[in-house]
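One chain follows as structure tokens, the form predicted on its own.
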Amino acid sequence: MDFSEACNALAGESSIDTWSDILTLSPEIAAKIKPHVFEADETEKMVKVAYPTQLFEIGSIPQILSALAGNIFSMKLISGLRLQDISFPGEVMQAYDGPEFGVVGVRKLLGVRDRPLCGTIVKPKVGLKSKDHAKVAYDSWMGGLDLVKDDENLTDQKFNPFEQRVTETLQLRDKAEEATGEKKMYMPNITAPTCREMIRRAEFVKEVGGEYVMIDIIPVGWSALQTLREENRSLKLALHAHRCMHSAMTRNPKQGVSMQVIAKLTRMIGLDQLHIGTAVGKMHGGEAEVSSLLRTCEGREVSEDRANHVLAQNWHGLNPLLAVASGGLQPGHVPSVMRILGKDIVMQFGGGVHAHPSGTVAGAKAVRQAIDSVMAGIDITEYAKSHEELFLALEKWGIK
């Protein structure tokens, strides 16, 4: 197939067309919502489609992403298609409430003003009984880490129930906090097999003292998020996404959705913090698209990125989203890390404390000392010789 007739034919699929001519299509409604394929190159083998707004509930990702990425996916006339990016004009972007806290709230939250935030994901995801996860959950915040949260795939199992862990991990919480003078968080994992239980459960959360939850995006999807985000408004957590299950759709570049239409969608609905990537350690994504998913978090999208598939969005006052860098991450990645994405962002370390030598607490200075030293601008091996976490540290896993 000629390739202008197919960008035309996956155009139409999203709004007006169908396979064969109808009579119930009026010259009158085609020429006030067709849609306008207004640039092709076949050498890329891209398109970019305006589509006008009446063809949209515009407050509804779950409709936009059904006319947009939709049936287009399933037409036999394409071998292959990715979603590389969506830009929204105001009308859109003003139905939607953007992060509660972002970057500037969330470092409110914890008094941090001037160095990245650092977390750890308990370690192992699944197992701990509630009372050991609160033991290490403790261990981390003594060690000097600011947050601490669930793995993706702890919610509410019978070796370690929410409720309890929950209780017992925030009154470990409000002890590391007296015992070191530091403001500490803990993230659970509200994902729930439904919408109802999910909200009850960030309830539970609030009653009992806590500040911030997590969700995993992907799996529980974009009407729970619409759903939490609207109870959210009362409820004034911080809210934690977890891009678990993304690469199903975006690790392909020739089929599916980029990691860039998630993160643009997930900072309209409004969550805090998003995973965007390391560009080191044991997840896939290279520098230049973690970079370019932190311009999107931040909202430096001031013109088209054409090299990254990125288009410009104006953001209309909506606030930014703190990045998140997250995957095999270790004391000796700080350094790159810093250099890439820069300090407004959370680091968190998972394997990269609890398998330290010496154990979590000393995971957890050694990578306090990681940041002081980038921070002091001093070479972290120079650092590490008067630092015996880091040295540790960086003996075992080196620097990458």
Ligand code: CAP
Contents of the next structure:
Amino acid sequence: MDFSEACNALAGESSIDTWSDILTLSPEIAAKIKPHVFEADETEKMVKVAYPTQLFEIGSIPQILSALAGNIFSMKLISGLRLQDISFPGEVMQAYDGPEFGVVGVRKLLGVRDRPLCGTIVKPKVGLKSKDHAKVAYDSWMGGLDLVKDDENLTDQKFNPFEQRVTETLQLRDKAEEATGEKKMYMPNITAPTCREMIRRAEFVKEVGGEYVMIDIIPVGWSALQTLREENRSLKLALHAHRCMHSAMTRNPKQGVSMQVIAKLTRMIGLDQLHIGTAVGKMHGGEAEVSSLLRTCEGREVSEDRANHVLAQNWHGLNPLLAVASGGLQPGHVPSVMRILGKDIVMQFGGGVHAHPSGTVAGAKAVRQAIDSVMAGIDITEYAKSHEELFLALEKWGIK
Ligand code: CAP
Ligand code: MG
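Moving from the form predicted on its own to the form predicted in complex with this ligand:
Zooming out: every chain and molecule, the one shown earlier first.
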């Protein structure tokens, strides 16, 4: 089959056609809602298709993905396919809430004006009892971090039940706020077996004085996120999107769905912050990809970027989404992460805090010291000479 035939088959299978010329498809229907392949570059193996909006339930991400990222990945005639980006017209974009808080709102919530926000993930990922979990969080806040989150696989296990963990951790959060005079945030993981239970957990967090929740966006699925966003119109919690499982579809350059699409849909639905990679840490995703994702998270008008397979997109006033750099980071990474991603980000350090030679409080202090050195324009090695916690971190891990 030649390339243009494959492109037409792809456009058809994702809209009104099937493998044979059905007699039930009248020319009138076809004229109204047939998609158009408007760019097909055989060398690049790149195709662009324009779909009439009537083909979609425009407020439903699940339906949009069932069309644009559904059967076409399974067709035998195409050996490999990757959905790089979708550009949405205003009519579709305006069907979505977008982030409630976004960058400005989160900064206001935390009272942090210009430096990057810094956080940690309680480690070990799972295994701690609720009170020990709360203590690790307390030490992280006392060392100077703004945010503490649950890990992606900690939800409601017997050794650390959700409600007990949230209650005990928020109690110590209040204590840390009092002791430091700084706002502190806890992001409990509300990922749950059903949407009903997920919302119940979010409501519980709100009731006991929490302002944030985190959710594993890929395992829970798109309807769950749209349900959460709808409920959040009244709950008004800050929503942190963890993207675990994304690499199952984003990593292979020849097959799957790009992180660009996931970031765009997450912003449209309206979570407030999203992991986009670090370029320098332990997870895949280099500088070009991470910088391009930052533009998607924060841009108002994004222009086409063919090198990164990004289509032009007018965001029609949707709030920006706060980018989260996390994964294998330690204080010695701070200068390079801030060089690549700037200051309007969250940086998260799990092992980079709790594996500090002098423990969690010192690890947290070292992170803040690293950020302070960059904000003050002082070389981090120089700064470490008068800041012992940072010095010990750099001695153990170096500057990357
Ligand atoms: C980081 C982390 C995050 C990753 C996810 C982890 O811990 O908690 O889940 O950042 O990757 O479990 O690995 P460390 P990404 O700081 O100890 O690495 O942000 O790329 O989605
Ligand atoms: Mg994790």
